[in-house]
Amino acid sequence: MKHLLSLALIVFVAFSAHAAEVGRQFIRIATEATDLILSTAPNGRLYQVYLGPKLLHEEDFGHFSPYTRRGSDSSAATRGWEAYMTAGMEDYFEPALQVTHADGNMSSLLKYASSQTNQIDENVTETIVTLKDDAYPLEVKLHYVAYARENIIKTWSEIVHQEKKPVLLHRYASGIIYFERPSYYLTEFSGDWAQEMQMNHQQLQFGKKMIDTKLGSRAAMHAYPFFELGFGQPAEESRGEVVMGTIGWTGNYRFTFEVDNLKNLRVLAGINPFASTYELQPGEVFTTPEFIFTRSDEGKGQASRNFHDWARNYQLKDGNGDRLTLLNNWENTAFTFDEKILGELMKEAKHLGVDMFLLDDGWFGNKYPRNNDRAGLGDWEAMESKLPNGVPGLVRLAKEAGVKFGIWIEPEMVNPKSELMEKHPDWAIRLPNRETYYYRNQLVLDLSNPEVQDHVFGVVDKLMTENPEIAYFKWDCNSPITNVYSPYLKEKQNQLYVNHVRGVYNVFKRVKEKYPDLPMMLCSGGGARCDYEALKYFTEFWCSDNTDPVERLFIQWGFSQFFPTKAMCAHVTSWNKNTSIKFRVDVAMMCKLGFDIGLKELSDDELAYCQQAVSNYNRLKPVILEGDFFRLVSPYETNHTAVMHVSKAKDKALVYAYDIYPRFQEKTFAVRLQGLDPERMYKVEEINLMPGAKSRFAQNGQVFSGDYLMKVGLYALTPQTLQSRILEVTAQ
């Protein structure tokens, strides 16, 4: 096995025994539940002919016509679902490339000229599809990934030419999936600050729908970067024909849902044109974002399954590794701080029984001290006014008081006021002959510029170097882009929004290889920064500044969708006060669980269960952050909440139950619960109780199969306002 697994190359067979027409090939981009297949066809291009169910008899992919269908007429036409399809040709929709040759033609064909597939392991498989312009020196590969077991796709786009001066792409899609059912339905993600990922569904019609974002930076704000498409009816959580899709893009991207004609749906990704045509110059290879994609028959339930156990075996940072527990000073101090204070909160940290003390926004800046938002973006020293001595003395601090220390930076930006400005005017992006517009009082850096570049990852390399024992940045980006211009790219404008984001991950890069095990949170005014792209260099990302419980419902659900929990930080504050203690830690807990609260707020009481919270999670992990993840009850449909997590051996599992604002008298059924297996006995226990109180769970410490549990349920919601209570289920 281990010397099949080690061949650098196999070319793949074709499948061309029941071919209609001599000469076809058949590239099979499979995983264990899902094919794409593609064909070529007799004039020579490449299209699309099932993307499905796994099919069983290779020997059938001869029946697959590469062509479309006109209504009952069985004569082909000469159009089909090319796999990347060219603008100016005989094809009137959307185009995944759009090229002006060095001639001034506008038109690009495409034609097959080879594929190949690199096995990477026994579940993991890379086909490379070469296709060539017929009348240019113009070369496209596609690269199509598929994780077996996962049952994910992911798959980008390369483009080069030789001609003898450069091509202007004008549209690069990473890909383009097409799909022919008799309805469509779309659930999109919208919000804004504190309103993050609500979700929204709508069918389809015939024309366009686009899905995109111009911020340039902070691209999320408004629409996320994600899609789930049901077939039929609008995705549902445990039945139906689900594909649920996102790009791997912390800048401006687009999706496009077109219905033709014939009433047919394409689906293109891909970052998006807006302003960003692009100059190729000769030999240079333009690499498009990932567009990662999966399908399932069993509902968007177990599509967001396959995109938690991927993102946590082969895309998170650290995916596998374990997730420290914190206390942040945001929500308890502000700006106003010192070095006494805070070592009093480690202490704090430690008395709670978290791992690390998170330092956030307001310890840098003497000519402009950081105070407010409004200076010192930029110049990363210690405030010696309040750090007398600097971040040494505070690691120093932690160490002492028995926890971890962490560090809030937003290396990107930068204050008007700030000696970085003073010295570097050119390097932030704004218009050198207009009134500069400051969103938040700030601006970004042109991350396009190599300088810059290096300013950014020196923030984080002159930080550790000094602090080795720092254990963790809070990495933030609070800014669109406005002003947009670059005073680095000068003539080529329109190649900034692509330019900068590449910028951004070669400082991700330089970070992750030098400091590879250092944990790091991405985070954007919130969750504006929340793509896979972007995770490959952090362990995690921050939700939402909005911690109020009864919002966070909402928000971690509509992350759940594409995120595993381990990746979502979910902090207990004093946001909505209407809520108890229990119910903030409570919501808290189904996901990566921090606190930013004083202890001095809480009662002993308040304080004591805290404690056990704690302690209750650390003893839950394994199920918590690596345990299937399963959503039994929408917020969004009634007015109630609850999810689980189930352990991947079946034994442990936890109930998450939440009432939140119920009618008067409503009644209230079973929650059938999910994952386990119905032949196991179960025993369920209420966990997370305030001190001295007694369990009011009817069916508490009760044994059940995982059948009965499944199919019957638990009566785990009540008729009351604002109330929580977690179950934990335990295989005997």
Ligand code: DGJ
Given for the second form:
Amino acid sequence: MKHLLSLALIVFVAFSAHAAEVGRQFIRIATEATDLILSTAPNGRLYQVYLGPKLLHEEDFGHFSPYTRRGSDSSAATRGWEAYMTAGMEDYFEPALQVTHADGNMSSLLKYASSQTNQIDENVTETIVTLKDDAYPLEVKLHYVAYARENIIKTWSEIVHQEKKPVLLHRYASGIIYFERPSYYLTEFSGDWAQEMQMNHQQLQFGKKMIDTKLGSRAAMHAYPFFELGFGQPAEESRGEVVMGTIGWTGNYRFTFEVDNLKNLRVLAGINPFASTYELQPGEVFTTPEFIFTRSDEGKGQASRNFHDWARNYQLKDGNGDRLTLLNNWENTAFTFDEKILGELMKEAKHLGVDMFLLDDGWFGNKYPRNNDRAGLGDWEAMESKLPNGVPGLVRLAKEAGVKFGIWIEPEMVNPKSELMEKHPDWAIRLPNRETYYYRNQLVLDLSNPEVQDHVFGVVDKLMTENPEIAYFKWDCNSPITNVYSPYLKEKQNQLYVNHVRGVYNVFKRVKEKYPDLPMMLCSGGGARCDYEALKYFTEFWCSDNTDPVERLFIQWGFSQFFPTKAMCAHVTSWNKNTSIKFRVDVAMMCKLGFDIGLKELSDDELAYCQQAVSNYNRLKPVILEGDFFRLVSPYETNHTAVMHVSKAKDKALVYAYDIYPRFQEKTFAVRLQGLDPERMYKVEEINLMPGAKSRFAQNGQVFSGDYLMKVGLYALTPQTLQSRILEVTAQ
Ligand code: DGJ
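Could you present the same protein in the form predicted in complex with the ligand, rather than the form predicted on its own shown above?
Following is the full complex, with the preceding chain placed first.
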């Protein structure tokens, strides 16, 4: 979005003086539903005075005190919510900025200098506020981009100085927002490999709660870069005020939630400053990542839809484009395959009706063949023993089979047993003077080194140059940064975590610039890379290696809080064979559908069922990929779950209902739909039935008003174990 600035239609200076105080200025960052209001104070500094539902009358702004909120106690000190809180002054809680100046002074005090608002288009405005230290040539620019219809605000800052020598940045948050509410409840997302995005909530009490990661790459493996806030109670699905936020940084990030002595909450988001004191040279601009948040008065459901719309319209690579269904081979063959087997699988992909065959790990390495995860990573030449005709041979076979061809890479990593490591031992992040610790038998390449960036870009570029028909990449990243030492940065090790991620982005940018239409899946040993900065360069991401459909219902519930389902890859596999193929497919159908299963494992009926499901998916793609998503019944609260997609025109909807493990004779309940037109009539029909099976959904084929469906609902759940049904709802 930053580059769109140059396209700004109108540029004007956003000063407004509505207050009695002469010269007081308000900066209003507004979406259709939310106002974030900053105000200057007589001391020349800038404060957040409001973040909440949109205000009707600008005349009211003058009532806001820029200083401390203590109810009626107006004698309290002039200590307020500074827009970019600095360290070393009168606030004793978490600052956004902490600097050691060139002369050793550790305080900063920022005064308001100017602001301007650029109207990017009829929906988007960018406000840039300049703050200047009153004693040092240090400047901070706060950027706020407001997406009116989507009710999303994103903010980041730029820090620059002209001191004689470098200054040290100890803390450099992207942004800080404050709340004054009776109580605060945080929902966080934690997990591990195969347990992604597990949701938990807690009340925030006095002091700090941090969510952070120090994993470097594969950064979100334990803590996902998302949060939800409820006020007075945990965030609810369909009512109440909710704030949801995320940080676009594919490395160490940190959220800080601090309740202070006045019981006010501040939320800071940014790069994790852990082991990353940054030496900022005079004139160098330090740009922080984007802190992206939304606010809703109708619960998490609406806040999620804000994120979904914004992601499709502005952030995701090809956000409004189509997505390819596919057959992957990882769960089916792992490393054991050859050209003949792959050729057969491509024919199976065609038979199934999907668009593409995706070849996974294990296709490369000759001196050190990649027949397991202990060797070959880094040597991106096709393995002659498995693939005598190389990648071109596979592209040809796919063409003959009538499907597209996609390929897996993990170009940021290296096995010690590889030719790459033999040639460039200094390209890996590794301590020179300690025993090396390997995660999954591999090391992370040092992307702070421009030569390494060229190498990583070259992996994609060479494959594409030699095989322009490659239609898709799955880009994996299986190791955190271990043995933290960059041979390239030498004595500047404290810049490694930041510069490494910047290097990753340089590569992503080059790939996108050269191959703007190439769909790419972001993968990280499951779903450990899923932030909105990386997703500018990827069309979708792999949610989890856990494809047990029961587990997936929870994982997908979690990711859907922030992502449109078109970005969430879900594959049908053999995990949890206690579930029917129908259940497995029905769970994957709500996301970006794929398969990773040998068709020979399936009975004729099961195969016919899958083929019909793929064809339904293709027919219903406009609803699934572009529709509004509603979470109806939570798997965290019941032994069932249900969600739905509704087309923007409200003329078509899909309801997905799942019975997980209900108790014996447990009472079921009607599922109330959402998002329909109350005045329209809708026919409800069950789809995705096994061949020859009749629908056992009692209301099948009936016509209801949208009003009835939303107030009374459908008996789409049953007391049976591991059952699923998909209902197509069509306006008459
Ligand atoms: C981890 C990914 O999540 C899997 O899908 C698979 O691609 C393996 N890596 C391959 O090593």
